[in-house]
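One chain is shown next in structure tokens, namely the form predicted alone.
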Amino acid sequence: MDAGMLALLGKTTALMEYLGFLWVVQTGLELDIWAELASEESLEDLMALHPDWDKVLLDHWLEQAYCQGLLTNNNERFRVTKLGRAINKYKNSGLDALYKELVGHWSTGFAKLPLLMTNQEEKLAFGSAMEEELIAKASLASEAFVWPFLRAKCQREKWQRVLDLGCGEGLYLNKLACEFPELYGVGLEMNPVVASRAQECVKESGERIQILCEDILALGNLQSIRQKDDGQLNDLGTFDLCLINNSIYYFTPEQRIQLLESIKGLLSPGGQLGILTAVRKGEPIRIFRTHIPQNLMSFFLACHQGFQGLPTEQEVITLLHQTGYTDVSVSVMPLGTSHYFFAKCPNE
């Protein structure tokens, strides 16, 4: 066997292993098996709990989870390892939505890639499950390393009025309001289901945080909100900070320019714009030395109608300069896939 064939087989075998990990973790999350295996359980114990399940498939699942280092095996009695416990511990921090997105949407989307690349089939469209559940919830997985950065920056900059465009479930606005008692915030979320969850999330902040269901993807929509006779933004004045977290790639290059131009009318002189996004290419410092996560995400987005994938770092910097923002800075978040861009609105 020549070296090329050997390398190809090695890569293919590794791929099978990672796919097995993906399927095993997602199935365990979907069926809540990780919680049941917090204590030692045998195949028979689990079948007693779930008599309608397929015993052969459950047996294979236990075997694969053990092979993947997610379970211990003590005389055919299984229990979660430290890694397995982490799956159950962090499932509500975006992990469950992330795995469901990878298995249910990335896999099926990439399966159509030959037809999409040759224009034999129209590009994909996000369904309600992606829009109402997975996109917003999967983004929570980045909160653990984004929030400490955002909190520290708020302490330094002393923001008091924050606008969050595409606020998702309102996580960052709620955390900012809880951490800084003088802070006032407004979140815009286009999906009514997600906006409803955001309104529930920020209840503890009282009237200091408002969530509005508005379609910020419509060109010129931000200005129209301010001008509506019944629009709540008429009396809110301007903001010290506008956040666009994990959503700039939902806009075409032309829409990005118009959006950033519109935002300048909502910022106080010297106010700041913060754009959090994963980026393509580049050479950021990272814990996991691979471009695969963000480049695959970009590839997946590009398979969909109206998307061109993730921007590069230079594309975001150029966009900010092109639309008149100044003092552009870039901070690479831990893990390296996401960058936080900050820039100031001109004083005029």
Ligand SMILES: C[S@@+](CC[C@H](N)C(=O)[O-])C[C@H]1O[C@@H](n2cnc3c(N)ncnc32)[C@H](O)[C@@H]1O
Second form
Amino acid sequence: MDAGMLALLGKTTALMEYLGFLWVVQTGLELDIWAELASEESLEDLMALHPDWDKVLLDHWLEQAYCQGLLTNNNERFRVTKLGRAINKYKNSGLDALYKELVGHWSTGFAKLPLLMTNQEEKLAFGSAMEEELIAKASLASEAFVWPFLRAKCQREKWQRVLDLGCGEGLYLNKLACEFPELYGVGLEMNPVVASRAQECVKESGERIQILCEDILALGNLQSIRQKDDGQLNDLGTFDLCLINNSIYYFTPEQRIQLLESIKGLLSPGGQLGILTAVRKGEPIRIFRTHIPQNLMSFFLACHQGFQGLPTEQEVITLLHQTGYTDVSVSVMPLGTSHYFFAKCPNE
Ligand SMILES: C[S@@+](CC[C@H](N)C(=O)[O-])C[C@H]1O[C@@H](n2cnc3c(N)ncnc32)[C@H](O)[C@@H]1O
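Following the display of the form predicted alone, present the structure of the form predicted in complex with the ligand.
Following is the full complex, with the preceding chain placed first.
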């Protein structure tokens, strides 16, 4: 057989396997079967629990989940493997949202790619399910490696006043406040539904964390925010750390410059800016072939109105230099999916 054809067949089979994994995991999450299979169950046991379900489809689901290494099969009695158990354990740490996003939005979005690429159809809009539910929650999937990095850095730098722009679920502010009893933080989140979940999340840290439902871009016009009737931002003072975690890609290159310029006015002398983002066009890190989802994410974002995909590493570095920040450092997060850029505010 022609080597090209053989390679193509190999890729196609691997693709089907990955798609199978996606659909099986997502269905199990949505129907909560991963929890039910914590103990050994047969098809008949599961049908007794769910008499209205389609037995043929459930049988196929079990077969696929077994083939994908998600279930053990002991004489047709199934139980979750370590991998299957992890799905249930970590489902609320962004995994549930991420899989929903992949199945419900990436698949349908990319199906329109020929029309989008040839400009026969308007770019996509995220819609309320993505904006209110999925995007911010799916972002939590990187917490396992971002949080240890941020905690260690905060310990070294002794940050006490943190501003989190596009704070999503408010998770990092809450964790910082719980870990560092002297730390005070403010989160800005423009989506009211997400902002109210963030307010709920930070409740345990009491008055030390404030979540404001504000558009980051209004920072450029600080005066008008500060003069708002409710005076919310009146007394916020300056910060020794400003975070832009997983949200720089919401802004055009021009808006990024404006944003970084206005952040300088909110940082204390020597204060730092931290930008966490996946990047395009980096050198692939091959442990889990993580460059594929990373670039795909950029591609998916670029299918949407107002988005141009992820920045490259060099673009973020240039942006920081261009806007006068100094001491730029870049840390690649484990698995290579994200980069954390830190830089110092110039002493003006
Ligand atoms: C991908 S989430 C990241 C959330 C969080 N920073 C994290 O890393 O887990 C991006 C968040 O930024 C918010 N966002 C985007 N543009 C914004 C803007 N102009 N002002 C305020 N929030 C914004 C979105 O609503 C979304 O919740």
